[in-house]
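What follows is one chain in structure tokens, specifically the form predicted alone.
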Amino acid sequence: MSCNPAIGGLGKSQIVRELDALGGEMARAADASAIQFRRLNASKGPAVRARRVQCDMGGYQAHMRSAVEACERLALLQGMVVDIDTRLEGGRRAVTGLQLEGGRRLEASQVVLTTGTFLRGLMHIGLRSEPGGRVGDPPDVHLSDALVGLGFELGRLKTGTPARLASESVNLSGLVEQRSDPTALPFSHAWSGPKGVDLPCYLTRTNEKTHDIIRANLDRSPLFSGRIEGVGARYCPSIEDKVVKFPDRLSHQVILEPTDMSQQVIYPNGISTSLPEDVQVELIRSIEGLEEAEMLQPGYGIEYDFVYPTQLRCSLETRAVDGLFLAGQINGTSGYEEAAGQGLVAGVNAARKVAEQAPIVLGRQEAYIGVMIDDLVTRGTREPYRMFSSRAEFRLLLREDNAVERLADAARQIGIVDAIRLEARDAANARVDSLVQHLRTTLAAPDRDGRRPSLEILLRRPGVRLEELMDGMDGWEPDLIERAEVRIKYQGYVDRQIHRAERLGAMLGMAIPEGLVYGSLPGLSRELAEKLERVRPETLGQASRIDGMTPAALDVLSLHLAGHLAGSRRGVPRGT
């Protein structure tokens, strides 16, 4: 896992959702490592609601490399990569294999690089710095080069993690404890195991002491002293960058996570730092409950590469090269989730390319892998992109509960969800349609006017529940009864987004060609047509999410695409 002991979270449960849909591990590695099941913003709209599993890290760790080494026809090699073999193709340069460190060399026609915080990793704990990807493993220190010699753009960020405590150290008694909800939903479609063990998290806070510490050791932050040059993740800050950025804060909620069955191991969410240790032990002891606390292993930066994400297509591939794919942290992400979510895309569609087949494109109509993925390619990032659902225009169409229907074509079409699975969705599938037209066709007992109003009709007043309206849903899975309840409650506000997203769509899906020289287009500035050259938007879609695009200019490139279509239907010779 990554140091955050827990999978999902506000705009990442969805992608974990999405990928168990469309046959992806992670969902599943997270269930069967559960310890904690919890369900955020339950009161609100089904598009913002989310889920966040707690697991045991070593039991997830262990049930990944158990499905890896079960895959049939797949080959576990480790070693170091140093450099990226290519040659030129009809002009093209394309991937040949990969050198690793002392001489050995791997012939491949496709490559997937998702690096992590391992391109020229460099750790900082207070002014001292070492290289290293994460506490223990080396960097890649060649890599980046090699990168940079085939022509991509490189850029620098920043990330963190808070300090290891031993739990026998924290006094836990006056703290606010987080239980599982009574109701464990699991992330996986087809989960029947144990619904997790239910290990307490608990609640503390930072206060005014704590952040004197802090802001009196400013000149000994690597952060504040000028000696991490990497971009920080604006919406997971360490906690100096809180005290410095929020000064009216008089506190900053603390999480304290187990990390593992065994509770030996406390992971002090929200204080990530990367402070020297002493300041470190300082500032924890400071906090209620960690006042005798021991610090196992201190929280720390890390500085790493990335290759700006422009320089890649929708597939994942980059534009440079062919057959070199790119997912994760080295695309600008900053997530387990949002690495998870490339990682699918770009191993299916290096796989799809072996096979002479077209790539899977996910729109962002469709998935929030679609809406990460076009975000990156198109607008690109500086700083470490992070998914929230507010950066999906269609996000009621992207529910948590129904990713099973809206990427069912997609799945069938990638061929990872074994029949078995797909035969249990599709019969779960009938049971909420069953459900749902047992609710339009049963009425009500007679209100005070007589009437009989249907079921479903009373399920769309306010503040009514299924469970209320239905004796013996005791025996439906809580996932079910959600799609069903969803379904009916929103219905008409989910019909206006589809009609919406299909007229947008009918637009904004035209294809453009490769080879277009924008530079050529009349009515297009200077500037705007070097940004469309350095992107090369795919779609007419991907050219309007464009920083500096303006209606005028869109206007002239749908002109342009209609002229081609036309040209095309009557015989005239693509890209003239």
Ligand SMILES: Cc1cc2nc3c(=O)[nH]c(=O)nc-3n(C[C@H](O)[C@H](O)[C@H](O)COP(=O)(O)OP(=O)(O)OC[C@H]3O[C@@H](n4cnc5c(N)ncnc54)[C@H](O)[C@@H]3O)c2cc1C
Second form
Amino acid sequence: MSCNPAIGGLGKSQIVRELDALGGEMARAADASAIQFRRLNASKGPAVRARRVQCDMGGYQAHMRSAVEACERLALLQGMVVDIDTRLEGGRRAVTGLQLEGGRRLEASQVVLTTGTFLRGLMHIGLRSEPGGRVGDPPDVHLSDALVGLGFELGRLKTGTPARLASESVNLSGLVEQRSDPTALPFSHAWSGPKGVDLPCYLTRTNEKTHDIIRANLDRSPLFSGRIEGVGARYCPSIEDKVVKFPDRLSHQVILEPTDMSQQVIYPNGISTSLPEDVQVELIRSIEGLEEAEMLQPGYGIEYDFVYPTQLRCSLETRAVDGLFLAGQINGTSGYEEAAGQGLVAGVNAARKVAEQAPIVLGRQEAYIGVMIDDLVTRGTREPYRMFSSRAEFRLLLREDNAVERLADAARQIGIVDAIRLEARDAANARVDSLVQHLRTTLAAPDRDGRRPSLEILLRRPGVRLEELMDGMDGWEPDLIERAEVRIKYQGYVDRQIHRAERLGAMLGMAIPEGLVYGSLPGLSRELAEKLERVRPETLGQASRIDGMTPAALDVLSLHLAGHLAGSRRGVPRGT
Amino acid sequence: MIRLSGVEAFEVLTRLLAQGGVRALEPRKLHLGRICDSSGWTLDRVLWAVMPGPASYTGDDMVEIHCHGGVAVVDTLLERAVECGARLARPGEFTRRAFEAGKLDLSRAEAVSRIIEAGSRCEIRAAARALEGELALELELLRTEIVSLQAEIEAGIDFPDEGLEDPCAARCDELCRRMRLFSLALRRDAASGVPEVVLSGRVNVGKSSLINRLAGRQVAIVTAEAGTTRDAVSADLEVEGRRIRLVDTAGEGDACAGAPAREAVRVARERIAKATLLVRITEGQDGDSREGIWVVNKIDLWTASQRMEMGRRLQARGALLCSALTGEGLMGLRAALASRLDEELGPAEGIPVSVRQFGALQLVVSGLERAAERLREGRVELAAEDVQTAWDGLGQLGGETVEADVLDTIFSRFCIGK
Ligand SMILES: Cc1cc2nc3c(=O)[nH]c(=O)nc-3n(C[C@H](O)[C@H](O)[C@H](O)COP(=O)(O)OP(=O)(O)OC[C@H]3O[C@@H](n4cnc5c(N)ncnc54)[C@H](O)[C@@H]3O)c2cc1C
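So that was the form predicted alone. Now I'd like the form predicted together with the ligand, please.
Starting with the chain above, the whole complex follows.
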């Protein structure tokens, strides 16, 4: 983990739940190594609540490693990949294997590339820059050329991380303490272990002095002197960015987070920076509680190459090279959960391809993972892409609580989750169904006017909780109660979204043949035809989300697909 | 002027012009030329210009030929153009192509097509105003407001650590108020284009006379014999700048109850159901003004004392007194028609919108109303859905589906991130 070991957050937490539903490991690793559990938006509705856990970095790593090592029929090899071997066959290029540093060659018909921030990685601290993939690791200097050689278009992005501080040098007395939420839940559907330790975070703030120090040293910032060319993410700005872009704000929040069980290292969340080391020390020491802080490692900015993701199919296989899949930060995303979501899809589809099975593609109405991949391959990205709940138009359907419900079919098809767990889930889903049915058909005690509404109708009212309505709920698992409650409370809105999803699904699910020549379609502007050629959408729905798409152009496309457009427009109309 | 549009427009032009007429197709410049028939005889001397697509009105390659007026000349030239490979445009085809090429948004395209069909001066003026983008401008403002509302809701959801406040319901209320105000400035046009005012009343109460009088010409046959009007008779006229269609129906309680008469009564019922406004005509007290305008006709037959007594009473109950024979009270009737139609359809000089567009506007208003309610309950994620519905409505109103870049707005407004 390159940054602070926190898993979850809005949109991200739903991805972790989806991974768990599909058989991914992230949820269990996070639960097993958690040192703090938080519940975000607890006061808001269930569709926008989220989990976040702070992990013990070493514990997380160890869990993942043993999970990987425990996999049967999985061989682990370590080595630096320097080239991708391909061969041309019938006009199509296909992967045949990889070249490792030192001359070794690996044969493979399918390859998933997940190079993260390593492609031509360049780290910046002040005006000093040095090649590197992240602190302590060398960059990858070969694969960018290999990818360009295969015809891929690459871009450059930037991210950054704050300094790390020695705990014993920090004065926490007087700072606001932040602890686990008592209502917080673990990520994994199957997690039954203890809720782990509960280590506190502490809140502090930057002040005017901090901001003065930053302003006085902007000429030594690689960001503002133009040395960093890569595009950074707007939602993850460096402290110098925040001070320059929002001069009215006199103070910004900083959260002091432990990074592991030993609590020796503190991650000061909120002051990511690439200013020179001496400035970093000065600005950190201007903050309350950090007056005598020892910097263990300076913050830095890092630039790296990524592959424009519009060159991928929805399966995450590249269009140009058969058998070459890309996943993670190489596709322009940022974040552990985003990388994991793609990793699962690319890995599953690479394996399915070997077995000559059709790829698994998750829909936008099925999963945040589906939203993310569709966004990436359809619209591409110009800044590091992070998941937000507002990216999902079917947000009310894509909740943490119903991940196993909505991904039941996909999980069965993929086959990582074993049959016993699938059956247990089906049984739980059935219990939720029957509880909902019960609420629908049971009438409440008469009210003042002698009317007896069903429990469902009562529950729909804002603020009414299921436990208040029914006795004898003791035997029920809290998460099943929540699922039933959410279903009823959202009924009207969810029905509308399902209706919309189905309508769009029927209309927009129409497949577009792979070799369609857009230039020959009548009524399409040249600009749009070019865009369509570049993205090569697989369905009408995907086409509809391309930037600049017009309803008229969609009509043309759908008419063509339905076989209603015979050839191009003939003859010249005229009029007076 | 003759316009050509399409992939072969330039080729047709080359064939139309006399040999050597086209040296270079320099865009957007007027050239002098001669159009000849197939044997080389000059048909007309013209000015022509070419506009290559996509920078033309329709987005296709276009040619404009300015010829000498006169129907005969134009007809001959059109004939010749068809010989050279052109075909006659269907009504509104140019505008439709312009819309398809993304040159016009739907509200503009609808405005253009309405100019072509506009029947009264006032409509032309209003259509022109919509074209100028008055509608588009106001929509643009509302769009920005709604996106910013959406951004505030979404920022509160997606960045729970930033301590942002949810937007208050009052913002939504205010937007609702503005949308309603905006809708007051719109004129809904019926699908048929012209609002229908249907006259009803018992046989021989004088509906046909009234219609003739209002139209200022003989539209319906008037005889002393009861039940003369069998089919719905209609007349288009302008009332205070608004074109309307007066429809005269067969009288109720027709004495000769033959099959044709029954059919006429059925037709009348249909027209009444579809009417924008009903005018009920009686001779005496048996009426009311609940369903439309109530006219008491034939007051020329009244005595002075009847006028004093009964007239006052009826007026207090909402009746309009008039005489189709003498024209007395007709000014009042015209004014009543105008103001009732304003209420029903929006002001005559308002910005014209189709019924479809007006429906979309209702979607915006109801979406915002619900959003305000959800915000008051603290259910922000549902409010977000309702604001989205409002947004979709706005999109349909303008005819363009513009995506709200909520994230852009969030990042430019809030300092967010760790
Ligand atoms: C400085 C920094 C700050 C970050 N800040 C945040 C943050 O604030 N919030 C957030 O959510 N995310 C942050 N991230 C992003 C997050 O760490 C990544 O998005 C995520 O880890 C990407 O996962 P990945 O699997 O794609 O790549 P990585 O986790 O980067 O893994 C890439 C792996 O590929 C290996 N590799 C690369 N090239 C080769 C080669 N040629 N041969 C063999 N192996 C190779 C590397 O050794 C590495 O192990 C940050 C990353 C960095 C570097």
